[in-house]
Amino acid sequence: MSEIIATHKWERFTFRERMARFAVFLGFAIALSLSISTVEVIPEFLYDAPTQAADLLVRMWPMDFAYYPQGIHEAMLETLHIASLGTLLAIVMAVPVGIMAANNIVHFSPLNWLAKLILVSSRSVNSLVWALLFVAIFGPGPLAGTVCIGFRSVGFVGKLFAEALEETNPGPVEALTAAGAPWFSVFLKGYWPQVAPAFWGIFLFRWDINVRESAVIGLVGAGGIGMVLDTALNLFYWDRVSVILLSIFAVVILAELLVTYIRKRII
């Protein structure tokens, strides 16, 4: 009796999976080709870029460190104030919106969707666009920058805070509710201890981001070091530009170290 040995060909992906992967790669290739054609790279400028960059670095050296006390220090402090006040403003607005967006706290779908619409609207508008809007409303200066940072941060803080609330353990909440505790006590004793570490982490992380963004929004007149940088760029004071960029870099690094230290101590 002859033995029939069946041979199987091992394949990593099925035919359908191979076609799906091919469709994805084809879509990326088409998107990349369309993007490159839209960018319209001018070869002459591309070839000349290393020369222009080297010339710019030469103009930036030596740095005008004497300009820091008279033109940079106050603007840098203003940038930090904008970032700090804007973050506090965002927390004040984001906490109630985040509570409304949490399905396990607010059991009313229209309010949930309204809160999520507010969070998405905040995140969908870039910081520079918010800055242009509030500069038109309040005029150039730190007030426009502070409100800009606050409104831009609501979506980030509120979304993460709502997700932290939705991931809480329902046991303590149910026990407090069964004992007849009022809503505020349920939130303070049932939800808050569970989300407090995440909340402070979100607050510190957003402040760190806002320090960076506060340095940028000044380019459109929203106060801070960005306005000083814009003035130096327009007047071609490259030795001052280099000092301003170095100052921004140093402040960002120090803010990162400070946030890391605080997170290790309190979270």
Second form
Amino acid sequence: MSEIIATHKWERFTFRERMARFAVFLGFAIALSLSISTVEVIPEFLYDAPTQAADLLVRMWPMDFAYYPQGIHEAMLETLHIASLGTLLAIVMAVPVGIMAANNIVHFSPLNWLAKLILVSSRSVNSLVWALLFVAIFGPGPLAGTVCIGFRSVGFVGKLFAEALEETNPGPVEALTAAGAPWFSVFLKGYWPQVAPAFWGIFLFRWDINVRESAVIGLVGAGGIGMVLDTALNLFYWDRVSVILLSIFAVVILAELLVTYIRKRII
Amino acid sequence: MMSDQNNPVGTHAKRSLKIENLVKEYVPGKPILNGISFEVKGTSSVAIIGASGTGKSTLIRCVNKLIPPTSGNVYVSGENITKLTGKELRRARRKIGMVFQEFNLVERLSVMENVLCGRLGYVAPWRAWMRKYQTEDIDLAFELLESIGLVDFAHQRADSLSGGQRQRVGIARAIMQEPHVLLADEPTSSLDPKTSVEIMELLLGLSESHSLPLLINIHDVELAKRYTGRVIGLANGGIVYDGSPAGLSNENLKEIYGGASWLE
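Now the other one: the form predicted together with the partner chain, given that the block above is the form predicted alone.
Then the entire complex follows, led off by the chain already shown.
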């Protein structure tokens, strides 16, 4: 055995793979330069930005806390009502659609696809766009906001609920079917106990998101704190804007804390 | 103990499971079960043995139509269940109790609720939802839990029990159906040897006390020989042995499982 056996040759990527990776990087670089040229940065405005920001902060200070009981408090409560009612509306719509989308429960693929279509269309439209739509239908106010939040959340809640259903252990379901249980009982005792923690988790998480979203949709007239913010911005009441932003921040933090606490208790 | 006691002995005599020319093809033209026929009556217990993949689980699931057979008939106490669908099928399934290898309990429900799940075929869904079970059902559930030694665990969640305890709950759930036959699909495969023996004794005891024909899929040949009155060996889609456990020779086992070295 005097001859040396050829030493092993090893490369992480083949030539083709290297070229493919290079092409992807090149594509990113081209896309980046194209977007920068489209944005059309005006240098004067960019240099001016720090001064403007400092000016804004100065105008925001001191905060007009006296305005909170006059104009903010009620709008804030309205925001919370919009978020909560909207989430409930979403749940009512999402449970049947979620069940229809779960292919281990509904063994009829056209229905699965229909459900997925509903869920995707709910998610593909931004909540501001939903808000504009419903403001056009119901007129400005909290009703438009609530329905907007509901329709926007169906896709989220329904998709996650359907996924939780699809991940359930089929064993208990088989056992209840073998006992001759009707469909609703099988769902109730076979599927539901398995998905209940996930379901309440999704519900709380979506409520948490909706508190934040409903603060924004008021900007287009869908009620709540956003409408107050819009007015203050338009009238250049910067000392009020800062109080509104601070109260939104406080409410979001409180919602977060509450949701975390409840999740710990139920799961 | 159960309402059956009031029945005349004649109805018990009718309790039977009869399988006639059962064929199951998952892929057309390639039957996994090919013309299976046998009958089980009274309190007799039958073990089905066979290598993995010979269709033991398929056979037992064809009995309650969890898997629909391709052709052939299954009679439970004289009723042909293969043609039934919908509500009639659900009614027929109540007569067939089933015990599973992985227990198939609803983990997050209490032991009591799992046992009561055996009544879901009788109870209206809204009653199940409101947990308004009939008093007789609750009494029966407590009696059963008492008899399997788990009455102290009634309010514990099923996932807090050991494997043997879970299987006992699974068996109680099947008996809650007041079935005419009892099927067990590898009931001891997930359990240690001592617990396996206890579970076999429980199954046999219940078959005796409730006059139930018992059909068990089982891997453990020794356990089958020790506890059942009759052994059916499956190989290549057909029955290659049907007789007493004592008559099961090494030749038969070779035919059922293939090869010989494992027997030495």
